[in-house]
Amino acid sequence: MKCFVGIDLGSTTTKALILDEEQQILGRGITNSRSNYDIAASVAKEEALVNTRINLVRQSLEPVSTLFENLEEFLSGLERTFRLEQFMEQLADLESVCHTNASGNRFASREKTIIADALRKIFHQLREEAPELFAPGASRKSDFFRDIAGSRYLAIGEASARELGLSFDLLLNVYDRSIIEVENHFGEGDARMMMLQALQRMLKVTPELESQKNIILEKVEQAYNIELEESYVVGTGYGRARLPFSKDHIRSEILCHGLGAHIMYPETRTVLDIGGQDTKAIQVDPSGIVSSFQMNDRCAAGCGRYLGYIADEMNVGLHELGPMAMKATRKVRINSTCTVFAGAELRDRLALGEEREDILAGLHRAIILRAMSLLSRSGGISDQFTFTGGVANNEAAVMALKGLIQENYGEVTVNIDPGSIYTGALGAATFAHRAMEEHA
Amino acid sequence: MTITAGIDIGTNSIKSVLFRIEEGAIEWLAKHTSRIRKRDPNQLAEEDYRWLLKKTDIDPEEVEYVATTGEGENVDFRTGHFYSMTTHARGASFLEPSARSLVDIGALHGRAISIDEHGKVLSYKMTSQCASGTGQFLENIARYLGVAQDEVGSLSLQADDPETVSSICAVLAETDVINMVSRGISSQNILKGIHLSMAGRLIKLLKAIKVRENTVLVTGGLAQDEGLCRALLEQASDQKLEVQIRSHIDSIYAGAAGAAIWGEFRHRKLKQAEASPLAA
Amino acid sequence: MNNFQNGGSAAIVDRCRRLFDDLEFSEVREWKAAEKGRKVIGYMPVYVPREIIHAAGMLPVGILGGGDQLEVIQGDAYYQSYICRIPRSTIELGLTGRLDVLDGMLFPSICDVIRNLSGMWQLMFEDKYVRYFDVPQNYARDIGGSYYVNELKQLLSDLEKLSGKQISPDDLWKSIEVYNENRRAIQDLYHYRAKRPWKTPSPDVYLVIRAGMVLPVEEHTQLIRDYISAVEKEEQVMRDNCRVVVSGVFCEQPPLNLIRSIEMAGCYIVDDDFMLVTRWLLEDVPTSGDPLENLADGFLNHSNETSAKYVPVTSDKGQYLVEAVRKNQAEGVIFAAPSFCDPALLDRPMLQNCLAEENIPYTAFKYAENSGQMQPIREQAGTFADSIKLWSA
Amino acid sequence: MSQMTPPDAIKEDSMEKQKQMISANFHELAQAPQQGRKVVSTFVPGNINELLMCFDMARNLPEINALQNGMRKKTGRMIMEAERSGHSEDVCTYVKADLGMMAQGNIGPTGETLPKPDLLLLSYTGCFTFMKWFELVREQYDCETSMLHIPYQGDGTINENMRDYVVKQLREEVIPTLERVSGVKFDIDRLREYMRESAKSEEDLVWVLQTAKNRPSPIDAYFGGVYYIGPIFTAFRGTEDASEYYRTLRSEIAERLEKGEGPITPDGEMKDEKYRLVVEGPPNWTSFREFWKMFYEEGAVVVASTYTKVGGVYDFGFRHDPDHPLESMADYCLGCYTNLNLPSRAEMLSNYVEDYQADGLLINSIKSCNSFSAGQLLLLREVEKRTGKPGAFIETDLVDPRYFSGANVKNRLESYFQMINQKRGGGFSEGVAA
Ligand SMILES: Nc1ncnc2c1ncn2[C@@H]1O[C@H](COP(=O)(O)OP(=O)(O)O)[C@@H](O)[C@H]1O
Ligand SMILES: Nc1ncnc2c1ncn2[C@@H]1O[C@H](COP(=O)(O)OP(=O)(O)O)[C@@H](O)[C@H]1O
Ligand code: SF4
Ligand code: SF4
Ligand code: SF4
């Protein structure tokens, strides 16, 4: 089966998306952009392939869906089990790297033993907790190993450090040091193995399927046996220049976002993308061609990373910021949107007795205000408007945006796709498809 | 004899000192630093202060003047407040009497101050409202590289081929750093590169206030970062600024110490005023 | 006319504060609505001859940007990050309809930004009267002077066209007289503050003068007189502050909090260059002879110095500031300039050299009309005050 | 206005000629004090070169020094020097480069020491910074300053009052001052002679710039254009040297035109003209080559630019007029590009896009220069609206290397070119499918 791959190497996350010949989305994958762009791109693609396989498995099981009480539930269970499997593997990797790092000669020998103890404790608990993290309906702080493992590590680590009379910074450092290594260990090709293991496990916990075991395995094997031929890859995004692609395989992220938004919502005329460190305002014509755009320059103030700093400062997950801000009752005006100062401003305001929720709402509004000025610089907002990029996942940002659009531009349809973070990758994959057609 | 306290409330940490001052002779009684780390600074300041008193077995009544500096304008147990350039200047002059200027680098600020032999601020220049080249920025990068704060200095000293950091913005520089890691540049060289870029900017500040010679004392938390101090030296010589750059082990206490010393000064003044017949 | 005699200075300041906060210019709207055919002309810093607008029966209204309460959304679209704030917030005011009440706008010759804004206004608000009001940088009576008189005539005839009524010399005389009166009142207030700064907090004085940007001049003069007599009766604690002159604030205005912060950090402001339009002419304009010639003479020979004006004689450069320090017994100068303000920032080194020669201490910082963080300002003003206090004899 | 060492690839006679003229002029300038000649410093926009020549004065143009130093990558240090002595990072970097150069011994771009000026002629055209600039220079040299204030075309026209004002200043203040400082008596016939010469060069320059209306364009009217305007915008307008330069240039370009050749770039002839642009705003000098390369590598040629009009707008018919010397000099000053109001600029740009069949307007916004930059975003919109062609906006600086972010500019340019391409309905397969 011919596949067209789009990879969007963003400053914070790397997204991959696979299209088939009919331009239907086969699968999507995301990972955090890490120190090694090649690896980030491969991981994202690998994730997209995993996602593709799950979709293929769905397709291949659909004819026999009567075997299942609920096929979707089974599939999501399968995916969760798979994720857990993956998580445990990475956790084991992290643990061993942590131990190696902790035994380096940076630490005194007495410290070494304490640290090793602490690590054992931490990882023990992490392993214990893991199944819960991937239980049905569980909410995770993020979908990335770095963040999930990291936040728990910090929490457990802080407690153990206190208990063992160890400096928390030491433990933190061991983690910081190790996570980079682990992220750059990239085992290719074992996804299939893990998926089969996950399947076995699923079958074990759902005894009623025991009798159908063979047919299910066969179907899944079938899905895995479909050959995915990577016909054309197009890369885009912040880091595109560092992708190991030739120039023909690279498109500007502006065009990709414009096109991606157009594919999702053909009536789109204005696109706003707020990513980790850049914000883009794009105008597209009825055929998805970019007619003008604006980007922030040289200063990352008011971009997604800003929210990241805030989340760190408050020690909550990115996902939680939006909902918290939604509880605001008062308007607070925030003036400085320097990303790095965000934490300080938050503290300042708290000290002045302002409510956390109100401040957060103010911060979200500040980000959106900056975006509004880019938008108006690019030519304003015309119907329909599509909001993409990571920050589009944030309901408080969306609310502020909708309010301001209403105030300044009147009634405008605002599109936000749950998969909006993949807009750039979708555009890139579409370009890949087109490039193939042109060749033909 | 006067016992005074100086409390410097920063954005990252609180520094407090307790001094006994007699006829100009200044004696350290105690000192303490604590990172604020998401706690209420004013409350923390009070805890630290109490802790100092307890440790030295001094009764609060015996302390004649509690001087705050930094963001301590709202601390209610203070006697008076001085602005942090005033206190850093005085503190620097106390720690290093030959200092005629200082570079104060904290979590969210960097500034150069030139002073006279009595620790009077003559001129100053600070980085603008932008976090490029501050302690917080360095901390982020260090975390990214998996390097502990107190290791940063020694790693930077081992650099053999420092990498140039071009971004002006602290956030975009993070991406620069990611780029570097992916190109296989060592942490040593990256850190040194960042140190050099920070130092370059700080030396420019020094030159901007027309510091030409003599001793420069590095104060603030980053004075403890030997890598940065070395980079400052290198940049100074690169930019043909003939100064001696020193750091003092108590550099981080410059603000607190300065506050305590000024506190004693004000206390004397106030007492004189009280004693003078005109006061009535 | 309102009478504040009973409410004390607080009530007066309160009213001024409301005028200041009112980005909708409600009182201007009311003034305009009160009589059919009334017209309003906006003007930007630093100087326009308001006498002529007044003589045309119109209300001159000072437009000084949007301050820190205006959310600039569309205005930012017109300016790069390295241009000061005032033009973008002014455009925001225009685009959001807040300046609808104006029938015309005058853009004085202060810098390239305001100058270009005049052209933008022509493109964006096609139905409004727009004039770039150029002033001579040559002060010879028959060269710059005659050019200026012709410019004034042009303005006058434009306004006549706009109002549909002739402006007589008599109208001009009357207007010149009421503005002379207003300038005297403002001078009195400045003198009063320089004498007793603790009784007239600078944010209050600022608001009182600022009210003159929107109030009819006669009412404003009365308001100032009322304010002075109110504060004279009130007791205030005198604080151990030092005395400073603030310089560089002639165009984009700092947030009120900044003025407050300077005072909180231990500095009494005893002179400043806020809203120079009210103090531009240093002497009364004579009320006999040719009114336009007199206005021109005032401009050429008796007007305030500022960065937007050329100083022909080298040794005169900056002396006005030294003079201001002397006259008001100030202990130092605070240079506060809007970020990216070319006139103020290019002038600053020259002014600083003049001060240094006279051993007058100074400090300098930048702001934007919407600066939110006052910590660095307090830090700098505080350090400046500390150093004057701790080190002066 | 770069009459510095031209790109190696350009070896035409005109270039050689220009090169000689430039270095001769810097040399002359350096020698002026020894030769007993008086030196006048003045600005490019609205410079009254013909008049100055009547007094045998050597002309020093600080802007040219700054840009030449910029191209030689010397300005970074100069700017820092100026910032150290108290100048804000926010203000025009031409000024800081000049003051920095003075502080470092006033060594000019060619290595010769520039003389102390005897007169600062403040021809104050289209930019307030000029006024501060010379006040600052005056503070250093304490020399005489003469103000020639050129009122702004606030409503888009030049009226009698403005013209009279300028002529009066010339007659009653500038000329007497020049006579006094130089010791030479003013001779109006000499002025007429120079003006006659100017008009010749002006004619040829306009012809050259307008060849860009052809496809392919034989010139690049921005990157190449800055070389072409060199002599006429500076100390040479009105000289026979300049007339000869423009004659040579014209015949060279005529030849290229005839052969259907594209413009010459540092890497040789640009063969494949893919994009035609109108550019507004000055270029960046410190990375001039790198900047240019981003264009010609992609097959983009600039067919018209406003920067080549800062020292005089000639393409709408203005010529120096020997029959009305002072009046035409006034009109010249009043008509320079930066003295035009925004509506006039918008119209000029829209016409350029149309007359030169450009794909769109690119604005290079200069951080230093409020005179150019304030309002450019509106210009972009207006021109897009009027022409229906897409525009793009990039930000750099004249001579401050800190504000040239190559990767950023390249990113934007690439996106812009791809956008034009996509709009035309072209694919991306050039060089792949073929
Ligand atoms: N659920 C969420 N809530 C709020 N913000 C989010 C969420 N998910 C992602 N983000 C924001 O999105 C940003 C990443 O967006 P993305 O479009 O992937 O950026 P880039 O393309 O630059 O990598 C992060 O910095 C984060 O702030
Ligand atoms: N040992 C150390 N080595 C390097 N940096 C340090 C060290 N200790 C503290 N710092 C840095 O110093 C900064 C705090 O400095 P400080 O002067 O206390 O700042 P503030 O006054 O703003 O709180 C922090 O950013 C921290 O990273
Ligand atoms: S203000 Fe903040 S986000 Fe902007 S450049 Fe500076 S550090 Fe970066
Ligand atoms: S603030 Fe300064 S630069 Fe801005 S418009 Fe006013 S005078 Fe011009
Ligand atoms: S502001 Fe612009 S026109 Fe004025 S001197 Fe600077 S670069 Fe030249």
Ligand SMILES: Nc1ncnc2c1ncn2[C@@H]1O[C@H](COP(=O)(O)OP(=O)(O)O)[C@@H](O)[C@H]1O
Contents of the next structure:
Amino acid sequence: MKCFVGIDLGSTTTKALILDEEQQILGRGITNSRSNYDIAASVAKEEALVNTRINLVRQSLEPVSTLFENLEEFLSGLERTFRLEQFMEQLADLESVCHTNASGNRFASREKTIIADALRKIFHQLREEAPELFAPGASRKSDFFRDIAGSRYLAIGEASARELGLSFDLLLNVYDRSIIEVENHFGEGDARMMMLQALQRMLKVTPELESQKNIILEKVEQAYNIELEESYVVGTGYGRARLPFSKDHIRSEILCHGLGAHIMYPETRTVLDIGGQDTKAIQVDPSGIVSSFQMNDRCAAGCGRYLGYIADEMNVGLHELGPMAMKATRKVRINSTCTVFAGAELRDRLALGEEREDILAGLHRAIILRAMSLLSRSGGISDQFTFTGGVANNEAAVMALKGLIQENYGEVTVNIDPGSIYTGALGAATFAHRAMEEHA
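Could the form predicted on its own be given as well, to go with the form predicted together with the named molecule?
So it's only the chain below, everything else dropped.
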């Protein structure tokens, strides 16, 4: 099967998307790796390949869906079990690399012994906790391995360091050096093995499927026997200059976001993308070709990085900002969306007795007001309007945007796809498909 890959190297996350020859989405992958762009591109693509295989397994089992009491429930359990297998494999890899780095010449003999004891304790507890993270209905603040493992490593490591009389900085140093080596160790062959292991586990806890075991295993094997031929790759995004392939395979993020939005919603005429580091206001014609644009890339004001900074200042998760702002009873007027001054203004507002929810509602409105200015300079808002990027998943930002569009432009259809964060990668993969057609 010929595949066309788009990779969007953002400043905070890297996305990959795979299309087939019919331009149907096979799989999508994302990572927040901050090690370097080469690793980020590799990890995102591997995640997209894993997602592709999971989707192919789904397609393979659908013809025999009558074997299952509830196929969707079985597939959901299979994916959770697979993700646990994947997590445990990565955890074992991380533990091995941590021990190797801890035994280096940079540490004294006594330190090596104590660090080794601390690492054994940390990873034992991480393994014990892992099944709960992937249990049905489990809530995780992140789906990224480095976040899940990292946050618990730090929490357990801090307690272990105190107990052993060890400097926590030494454990932190070992982790920082090791996670970079571990992040891109995962491959397609590993995924196949872990999927089969996950399937065996699922069949053990589903006795009613025992008689159909061979049929199910055969169907899953068929999905993994499909050869995925990487025919063409196109990269885009904030870090596109660092992508590990030639300039012929690079497209600007403006073009990719415009085309990606057009593919999602063919009637789109205006696109707003609020990413981690920049905001883009784009006008496209009926073919998805960019006719004009404005971009704020001089600072992180009004972007995902800004919201991340606010979340850190408030000591809450980034995903909690939107829901908190939705509880506001009024909007506090925010004078600046400059990241440099955000912390000071936030602390001043809190000191004056303003509610956090009201401050956040004002912050979201200020961010969208800044985006509205870009939209105006790019040519205004035309029907239909498509909102993309990570901030499009923030309900408070969406509400503020819809309100301001209504105030300034009247009734406009606002499109927000659940997978909007992949818009740039979708545009890049579509360019890859077109490039292959041109070369044919």
